[in-house]
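The chain below stands alone and is given in structure tokens; this is the form predicted alone.
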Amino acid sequence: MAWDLLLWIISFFVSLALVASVFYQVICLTDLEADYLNPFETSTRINRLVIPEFILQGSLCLLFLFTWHWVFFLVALPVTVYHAMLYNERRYLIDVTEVFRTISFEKKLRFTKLGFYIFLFIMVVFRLTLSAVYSFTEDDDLLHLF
């Protein structure tokens, strides 16, 4: 039952860190597009996160997989995949000279993230809670209905 319990509190944590790094990519956005940062500084910030917040991603994706959490693989599947496919067609970085052209999408694209991400953590907190009362009232058969 521990283990349940760590697998959560591990989940919330990254969770917690990819919401507030998507979040700190749409600040930069927005302070971009109202000209409190130049281009490049906001580029270099945002490609600063994107392989990190990939990596937490896909080894998130892989600790739901490996724990039988199929429900939790099955929602953070898409954004992997979704991720993945950046990498190998070499998109995942904002260029400075196109930023202007594409900042639009770029929002959009972290805005869709961050609610996805959002709502990832939010489902995370529910089991966590969940898992750390039926640890404390030792109840096992009662955490396998959820």
The other form holds:
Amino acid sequence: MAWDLLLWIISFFVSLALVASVFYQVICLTDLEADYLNPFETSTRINRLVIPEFILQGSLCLLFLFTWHWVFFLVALPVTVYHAMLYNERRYLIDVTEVFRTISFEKKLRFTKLGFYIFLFIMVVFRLTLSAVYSFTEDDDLLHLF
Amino acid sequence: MGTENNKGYPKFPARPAPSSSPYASAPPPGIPPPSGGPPTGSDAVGFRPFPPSASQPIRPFTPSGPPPAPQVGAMRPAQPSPFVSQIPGSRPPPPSSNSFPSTAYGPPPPPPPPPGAAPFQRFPSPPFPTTQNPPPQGPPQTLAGHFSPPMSLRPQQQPMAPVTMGPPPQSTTSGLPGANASPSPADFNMAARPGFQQSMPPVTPSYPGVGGSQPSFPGYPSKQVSQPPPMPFQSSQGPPGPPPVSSYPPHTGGFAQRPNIVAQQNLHPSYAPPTSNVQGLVEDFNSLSLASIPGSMEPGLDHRSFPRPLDGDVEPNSFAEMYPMNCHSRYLRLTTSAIPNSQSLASRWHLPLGAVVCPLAETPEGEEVPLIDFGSTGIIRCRRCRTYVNPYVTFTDSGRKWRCNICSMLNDVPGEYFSHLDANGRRMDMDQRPELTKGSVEIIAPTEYMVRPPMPPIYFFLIDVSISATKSGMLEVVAQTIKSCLDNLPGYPRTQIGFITYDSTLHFYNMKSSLSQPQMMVVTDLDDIFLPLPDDLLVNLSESRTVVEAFLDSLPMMFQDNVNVESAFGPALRAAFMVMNQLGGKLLIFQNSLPSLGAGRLKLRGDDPRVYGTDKEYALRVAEDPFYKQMAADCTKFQIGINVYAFSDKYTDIASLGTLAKYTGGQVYYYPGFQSSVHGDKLRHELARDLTRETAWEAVMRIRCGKGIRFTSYHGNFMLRSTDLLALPAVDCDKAYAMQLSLEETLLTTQTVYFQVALLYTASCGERRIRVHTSVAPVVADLGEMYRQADTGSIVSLYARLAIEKSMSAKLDDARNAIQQKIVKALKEYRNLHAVQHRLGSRLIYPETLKFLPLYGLAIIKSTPLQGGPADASLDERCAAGFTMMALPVKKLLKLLYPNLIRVDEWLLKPSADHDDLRDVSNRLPLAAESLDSRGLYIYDDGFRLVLWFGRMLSPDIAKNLLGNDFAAELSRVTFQEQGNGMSKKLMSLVKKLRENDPSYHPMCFLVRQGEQPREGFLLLRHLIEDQMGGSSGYVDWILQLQRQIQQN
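Write the structure block of the form predicted in complex with the partner chain for the protein whose form predicted alone appears above.
Then the entire complex follows, led off by the chain already shown.
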């Protein structure tokens, strides 16, 4: 049971990090639009985060697979696949020279991802509390409460 | 009256322009006698003269027609409507036309002098067409031929006479549909015609508001007010129609058919060509009669009558005249000078909505942009929208406040800038203030506009010295040219200069002024670039002049025996960046081979033709390595502008190298297979121009426009620094930028929209300046009006840029189709606009202003970046041409798209003392093989190349005179040089003149003889865009294709 709790704690932090990172990227993009940031700054800030985000998300997905959490795995899978595709086509970085041409797409993409990560985060929090309660009460009967 | 009309204007937005354009065009012809007489200004006087004039010509008609004429004089002024009733009666028989026109004509007299004049002038031409046109009708009548334009005297009636008698059938080669041959076309015709005229007067006044004082004519306003009914009409027949209708309501029914005929008359192809400009302006649209069955060509289809821009780029000037304070069209050209008032209207306008801006366009002598120094006052700008003060701001509150024309904000006038207003509300000091009278001004910017002290002009050279550079002679030419330009570099004595050369290693040069010879330092570590010296790599030219000269003298010798084939381009670029990033400046890169070492090394690609036609095709045309985009962005950030000179005959990946130029506001010069003996002159000239032309440093450009519209996309060589700020590290007169705008609000409530281009830059002299161009365009509610005010030049310019951009993300085919689809959509919309009232049959109709659009569309599709498949142009050529076209100003682009073809042999043979008399050779020929006569000598000039085509049967004398003893040899080996005879001198002077026409590039001369394959095909035939070539269609096919697609629903 402790392993399970550990899993959810890890997932909790990972998904929290994902949410934070995407949220930060969205903020950068809106700042760029509002002319608070220049494109050079924006693209360095965002591009710095892209690869870590991909890695985190990918490993979370794998983690779910290896721990046999099918539902979570399937939920995380589409984004992983999409990231892999972007990476293969080398389109994952913000193109500083053409930011303004792609900004609306990039923003939409990040908003979607943000929603998705938040959804994942909520699910993880739910499972986390559940498994925390289990592990602390050590009482299987609690399961019937749900 | 003027103002009054202005108020009316928004209500009938459709009207003004049409008339305006004719009006604008009309005056020049000179005032014909009749107009001189009658229009005296007062109505009474105006009337009197007329009746006589009317009756005079009418006399001949009287036999056939009822006596309306006299009435006309009497009645018209008082009550037009009674008239109407009469007309129906008189109508039925053709003769009635007499009466009708006369009545219709009646109105013109009342208008005050100026408008009066216009209609008259107009007449000569319109009547002409009419008579010629009505082919359907048949009464054989050759009269038409006789009464050509010359009838300036009461042209109105005279034309009528012949018409009534029976319009000449002549000229109907194109086979107009017989369907419209109604019995009385003539009569309709006439009726309509007067209508046009009549419409004019009221219209003109509405515009004059801008022009200034205009006597008011009673009666007119009311007519205008009564106009609403015509609205439906308007769309169909266009502005000219409505006025008559409204003034004689009953006629409307009768009129219904008229447009039809009028239109059809115009359809005549023979009117399409540029020769009939005036006519086109009066009419609603032009058209080409095409075969009724798509695909099959009727024998009558005469492609010679298709419109061709043989007069070059014709700028729409009606607005320049209407708004004399607008900046010149060389700086700013809108795609249409009528801005749609609603989003729905804008979406029906399928052409691009935008502008082409060339902020530093070269000005002819005497028209220099005035330089203004506001001194301690500070620059006068709107507090809210930051608009610069311009001729369209209004001063109120006895001069203490001014209202921003863009955002209508009331601003205070600073004390030092205060001036009293005169009775008209104009500032007293108006004449001393160019910023209040001129659309283009240059303002000296105070320190608030600087983030650092203005930079000096900096030229940094990055020169490839590998084996191919020395072998081809490039190194020598470059060194010589730079040396010869040292005196002319702008910005003496602040100019700075520096060099890096590279092959597989980097060579830095210490040019410290205390040295007598430059010191060379070699860096071999390409992975971790460092600068061997902290400074002295970039030195002040005036201080280190001797060192620099010594370096340039020795440069070719130094690397004479270099056998290194590698090219460490990426590291060299990084090193140059490190040297320059303190100050910025211009970086000139001379690259001879594919970058092969270090960061940014590139692979051979594009040699696999199978990639073409697949979805990956586009990848060949964009930078392969992100290194290039990143470097370009960094350079822009540090105000470094890059110009790329590429010389290799092998693949150099211009797509990647050009990226550097694209995002730093530079340009790409490409000399495939450079040989100093062949291309030396071209390189010398173009490099010298690049070094010596006036350059604006560390510039940013922004275009502001009125509320409700917004510029959304920008196209050209630059980088966007924020959503609407173009960063241009180094910009000069040869660069233009295109932008598209969109409506943000569903409905624009203003009557006009203002545009203001502001370029903030550092001049070479070290002054920070702002160049401001202001322009205004009316807002309209009518689609037809937008078409009438369209500007083919800037539309084509935008289209070309869009197509090239599209080719960077899609297949060539897709890019070409996209252009075709856009043109089809636009013409389809235009057709729908007129289809209701006119039976258009199988004609292709288009507005006069867009008559060249289809041809230019074809030219874009056949231009180097977009043409054919892999075999038609090498990848590098395509990309280089693409980068070049992205920066070209409108006129140069149009010349490149539809080059000049002129015949010169006859001119050469003509004994004329004056060699400079080039007028005779200035008539351009259509770009088709059939223009080429094998007995002739032709020059093809697209601004980048001159091709001399020797016909097979060209008299040997000429060839001998021009080519000397080599005349029989294969022309590819012959060098074109002056021979010691008059004819050759004459030709050389012509070539020189052609080159001087446009100094931005140096067209190289190619000689080719007819039948000399494959050179002939490659140099000339391939560029005869009206011919069918390989898989691409010719002009006729293209038009048929368009027509077919337009007719599909």
